[in-house]
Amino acid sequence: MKMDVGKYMKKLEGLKTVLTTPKKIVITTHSRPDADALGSSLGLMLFLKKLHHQVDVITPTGYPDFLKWMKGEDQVMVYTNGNEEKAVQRVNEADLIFCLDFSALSRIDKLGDVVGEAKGDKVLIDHHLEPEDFAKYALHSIKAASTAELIYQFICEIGGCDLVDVDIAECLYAGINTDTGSFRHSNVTKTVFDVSAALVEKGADTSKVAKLIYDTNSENRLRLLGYALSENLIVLSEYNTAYFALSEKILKKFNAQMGDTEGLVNYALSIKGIKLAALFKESDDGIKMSFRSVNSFSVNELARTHFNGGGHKNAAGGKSEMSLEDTVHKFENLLKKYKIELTTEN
């Protein structure tokens, strides 16, 4: 069910006035945590802390070793490595429970069961399309580049800009930094600059952030990239579209670890003419999937339509349960069903 995002906005007075006192608190955000996700609760559980709540943020799963350098991630509870247990008895003993950079519980894999029948009351803070309606208060806006301009935004909003340091700064401004491209992406807006700005102004070392995320690779991401741009990248000129599918064999011949494809998606879409881009992944647990889009394609109506995800506009994820022939020869029967979105100017 689609979400009356006004509606909800009218109650953020009320959840300023739940705040003026201490309460537990937890912090969630979808599985396998990007710059966006993680920034943006561990920079709200710092703010948090400092209003003297006691904040728990717990993840459904791990994230890269690229994002660990973030203030407070050694206080992250995450519910894959042996702490179900607790998660679910700190998750039901909350007051509240913020809800970061996603917009269906079903995002949070096995939490998504334990946050919905949880007593506390929910807040959502997203920027995806069609948010469900789970939440008591939500920050909602699809105009919004990232989740962690939200969560400034929100801090501002409940009387907390004073309160914001050098490390909540620096956790918000990696989400905004990821989620525009390094302000590249067609979701900059003036607020995004004017937001990163003010982050600046608290003490932000961007070119230190810049560096941690982007700059700091391991010999076996840089060979795992070496082979997907030699051997694996697959162009279909015909319908504008290209794509890689990197099986569990060759992750392992790499050693790859989470976070080592991260932005392999857009090299197949920086192609001159390419409108739409994809990577398939295959893992225990099926087929990951992130799609890219330029212009007026919509991969998030693609994802949702046809692989169990979404996202936004012109990016996305999805899932499979089938083998990663089956479903890149699926992906690639779809194209003709899209061959004029994908081969008409816009």
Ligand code: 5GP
The other form holds:
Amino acid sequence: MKMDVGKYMKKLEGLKTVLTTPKKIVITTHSRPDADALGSSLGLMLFLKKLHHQVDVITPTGYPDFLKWMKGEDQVMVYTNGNEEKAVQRVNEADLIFCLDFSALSRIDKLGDVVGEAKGDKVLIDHHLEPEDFAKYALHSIKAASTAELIYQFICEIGGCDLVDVDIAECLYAGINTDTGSFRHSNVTKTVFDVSAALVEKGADTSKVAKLIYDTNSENRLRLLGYALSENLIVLSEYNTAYFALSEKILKKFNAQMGDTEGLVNYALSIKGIKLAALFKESDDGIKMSFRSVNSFSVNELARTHFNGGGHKNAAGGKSEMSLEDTVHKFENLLKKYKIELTTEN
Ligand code: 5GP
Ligand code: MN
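Coords for the form predicted in complex with the named molecule, given the form predicted on its own:
Below: every chain and molecule of the assembly, starting with the one above.
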């Protein structure tokens, strides 16, 4: 399938030949993997295994339970689950290291230095802004709505389209579905539908995947959502901004698990007129932020400049080592600087 991926960087020359003989391959993706990160990694792993390669998927951290239905998930090596030594060894021994769904090595935490220094050739497949130049091979497009979409194109590009089975298709479809906000975000293009249609043709059950991702809430998660919406949401109409700031105490009260706040920030963005939404989450590691915006306001720029982060124009994240209160205070002060952008029609 030939598809226009828009503005992209494509350096795949020679990789198809490299993959014609069995290789030791590591696939890694960003910390706290989401459906795109894990779905892309497992979809690619299942495909490369069909080509008789030895493949390890190594994630820097664990991931939410609602992703654990994906085929091959039981083979994932989570670095922080006591696998530090083994993971480093596999990375160092690998002929090829696929880096999926991130564009800066800092996004894979401690594995960043290990991957950066490893002798194996790196392959970047990603759709985040401003990619670092660490890969010998790359398929990168900021026009792609998801990395999963690029993985499908990559597989077809190297002549493996016929090897995509229902398990691979469902892993990749999960990434496309979530990174497009169930086909609602402005990143949805004809290519998104073309690839999705191709995956359905391969047998992906879209209703099953949606149910596994969205309709497997715990009671605690739903009650946390209720609390956040009624007690925690702050709306600053003057700046067309709304945010949540969840303390560790509150998260503990609702026994919040990884992934339980996923999607929460979108509720703040769903308020009529809101252009910027944020979620601040306190943990042992400091404050983690999610930012979302509409139209031309770039949360990538906001996160990159002020919160040690990055991402996409309308969806980005960052972190802070200040207290929750101070981080929120910094954010509110910054809104003054961005007031014109936040309040003019565009
Ligand atoms: P989320 O808010 O869903 O965690 O992330 C939104 C987007 O921003 C994703 O594409 C994610 O990869 C990216 N992102 C999240 N946190 C960070 C971060 O700390 N640094 C960078 N560079 N990107 C991030
Ligand atoms: Mn992604």
